[in-house]
Amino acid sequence: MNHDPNEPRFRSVPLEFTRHSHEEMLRRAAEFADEVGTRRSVRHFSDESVPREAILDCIRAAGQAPSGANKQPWTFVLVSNPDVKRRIREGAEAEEREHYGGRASERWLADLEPLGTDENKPFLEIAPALIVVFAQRHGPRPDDQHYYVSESVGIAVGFLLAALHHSGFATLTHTPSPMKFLNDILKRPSNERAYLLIPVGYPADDCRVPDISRKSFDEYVVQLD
């Protein structure tokens, strides 16, 4: 039996899709761009609980992003037990004493110094929540063959990020480096590999940040009409 070339060699759904007027195109997208303007890395949380199903709900869109061939390579473990965040932050702050104490070039840590970072991570146990998404080399199985795995997760996390901060929580992107010690602590499998620690909660009281400017737009848009 031959196949018919104009038909799909999948299965294929509707799509749904709320198409917008010009005007109000405009105003989402300008409203967006104006949330996502405030958002700002803290590192001084409060120990105040959050809405454990609103950061679900955030994970949930985040798994929402698309990835090579769909096989979504992605774990989100979400940590809020007082214990694992201690033995993560001791972790961390074991491999952030090496980076700064000597595998860090001096370019580097000159690089760093504005932003008044060091090894010291108390955020890791203050903040009441803690998201460590891995990423999937493969499936379960060697043979579960994933692709472009460090794309699709760095565009699920911008999901999750733009997520949590739409919905009222405060975060940061940590990476000590390396991570090895988060598949040891949080028991995941040899085809994972730590990909990003994030922090979530409500800023501190006396929550301050590093006084940063933004490239211009022109800087880093070209349009070519």
Ligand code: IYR
Second form
Amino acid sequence: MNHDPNEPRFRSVPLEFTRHSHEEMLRRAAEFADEVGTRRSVRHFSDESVPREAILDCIRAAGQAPSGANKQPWTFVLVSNPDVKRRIREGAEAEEREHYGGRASERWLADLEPLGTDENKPFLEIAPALIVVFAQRHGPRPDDQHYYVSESVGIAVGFLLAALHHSGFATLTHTPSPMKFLNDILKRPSNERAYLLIPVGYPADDCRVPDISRKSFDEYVVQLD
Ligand code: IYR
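The block above covers the form predicted alone; next, return the form predicted together with this ligand.
Okay, now the whole complex, with that chain kicking things off.
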């Protein structure tokens, strides 16, 4: 079948795109890099409540991420119920006791030492909100295929963390492993697997963070021109 190159083979709409001047682009890019550069993973939260609507808008930002075949293979569960948070803490600490008590290699535990982490996760109860991100292996029916699920959900989480930071929330990317207990507590179906647990709130007044540094730019950038 011949195809007219001027006739798109898919339903389309005009692109909405904001064009900035070069100066504006330089300013925006530098400002964004500086802003995300101030984000730190926080493990000491205040129990102060947070504006829920703002969290929901950040989740809305995450939902704008690109995804494999536009399947949008993610579910974000926002938890603020104290009883559910307590059960999540118990489930996570049970896994973490295994992790720190011998499941993790000596090398892994040594790599974690500068971060000061251990099996106690009080922040899961103290933080006013938890976002549990689930990746959908496939759609509601097993033959509803999803593609590049980890990549897609990873991108959405990047959007989410940037949006939360931009809005003024402190966050932690917490990964108890395995995370099956989250399906049970949150009653998520078997096509979903927990991907990341993100406590959200304000830092405790006396919050301290590990004295770590980021790689210098040249260590992670290769420019070929
Ligand atoms: N999930 C554990 C261990 C842990 C693993 C890595 I890799 C980290 O960067 C941080 C912690 C915990 O949350 O303590």
